[in-house]
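Coming up is one lone chain in structure tokens, specifically the form predicted alone.
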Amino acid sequence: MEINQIIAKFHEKGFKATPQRLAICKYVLLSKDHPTTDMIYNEVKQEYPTISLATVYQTLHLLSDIGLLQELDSNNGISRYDPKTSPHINIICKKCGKVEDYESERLEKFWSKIVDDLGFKPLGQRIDVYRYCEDCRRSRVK
């Protein structure tokens, strides 16, 4: 998405796009780690020093709230953002939290079967499959 869609995304909703909030969204949308709050913090922080923890908040559920973001929520109370909000797997070790993406045509197809089937088009969709991360298993049989 461009900036500029984002900015008008904002402004729809409201809000103002101040740099901060444009150096949230650029770290966040980027990604391809499904960072952290405090990832995406201490990342911006970095340009902006001034930024608040609450701002990254506000900004991320905003960036929810008007779809270009999927919030994963994790058993350890330490959500992961995801900007990748079509048909797609999660693949979360249970150890560490790390989280990779899985895509394929035959997914995008099977869901918009589901769709079909359902009779209306879903608010979001979240599949999450759980492993051992490489590193993780790797450390668990030493």
Given for the second form:
Protein chains: 2
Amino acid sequence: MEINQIIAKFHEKGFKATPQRLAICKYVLLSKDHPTTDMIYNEVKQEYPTISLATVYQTLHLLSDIGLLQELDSNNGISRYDPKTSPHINIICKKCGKVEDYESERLEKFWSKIVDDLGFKPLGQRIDVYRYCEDCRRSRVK
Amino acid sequence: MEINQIIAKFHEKGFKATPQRLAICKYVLLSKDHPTTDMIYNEVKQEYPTISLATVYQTLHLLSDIGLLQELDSNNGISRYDPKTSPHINIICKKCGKVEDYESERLEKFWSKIVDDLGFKPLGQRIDVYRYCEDCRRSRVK
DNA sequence: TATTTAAATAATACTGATTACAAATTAGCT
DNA sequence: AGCTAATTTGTAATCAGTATTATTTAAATA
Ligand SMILES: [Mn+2]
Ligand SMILES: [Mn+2]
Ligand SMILES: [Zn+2]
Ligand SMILES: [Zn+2]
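In place of the form predicted alone, the structure of the form predicted in complex with the DNA is requested.
Below is the whole assembly, all chains and molecules, this chain first.
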């Protein structure tokens, strides 16, 4: 997503396009990492050293409200943020919480049929699959 | 699930079948409500008044570990517990967090194909669809 | 059935991610 | 350039969940 499009989106929705918000967008909307708040805060601080953690939280909620990303709560109490809001599978490690996207044409086709069956247009969806990631399997004592 | 099967499951996995655990199971494994910890605690207290909240948390984690239920973390910070661990859709209200099951033969068929594509057997899955529930739509100011 | 003991419970203190707050700053409007 | 409501910051407060530990107990054993 172009920076100008993002600015336009903020304005269109009646929000200010502050440099803090744009710095957060630049990082998180391009990220493939499903980053945590802490990852986002630390990364954005490089470019914008005075940014507050409160601003990061507030901006992530705003981006979620206007549909630019999805918050993924996890059972270790640490949320991750996903800029891909279209139907796709997140492969999530049960141990460390790492998230990987799984793209699937088949899923997309299936999903549109499922949504037809539902009878309403969802505000969003979350499709997770759980396993232990390679790193965690390797270091597993069992 | 029969109470004797549950007791057997605990023993099989090497855990004690305590009355606290059985009281929790009796409530949560039959529940269609995707109850929160608090709902479970308050309900089980009726039957077992001296139970501790710590025991409820510990038991829910145990049940999750042995695959009898799934924890659903939500963005309001309050987890819900789902005794249905097979692939199905949870229709979740974005406002109040209420969860409703959506049963779908089509989904089950689709899902097995998706899993084949994945190339590994998941430890579990979570398929959510978001909307505002009827109650919340009704009381919505917008 | 009584004894033994590792596992489990209960009560409570603690943790840490997130939220609330209020003073200072600022984007965008005119 | 000046205005002002929106936003940011820094910090305090919250509170769901976890850790701790003394006490109790399920169930294995004799
Ligand atoms: Mn994703
Ligand atoms: Mn369900
Ligand atoms: Zn991992
Ligand atoms: Zn609702």
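This one's a predicted model, so the numbers in the text were calculated from it and none came from an experiment. Positions refer to the first chain, counted from 1. For the two forms, the rigid core is made up of the largest set of C-alpha atoms that agree within 1.5 Å on superposition.
Comparing the forms between the two forms, the C-alpha position of residue 12 differs by 2 angstroms or more, with the core used for superposition.
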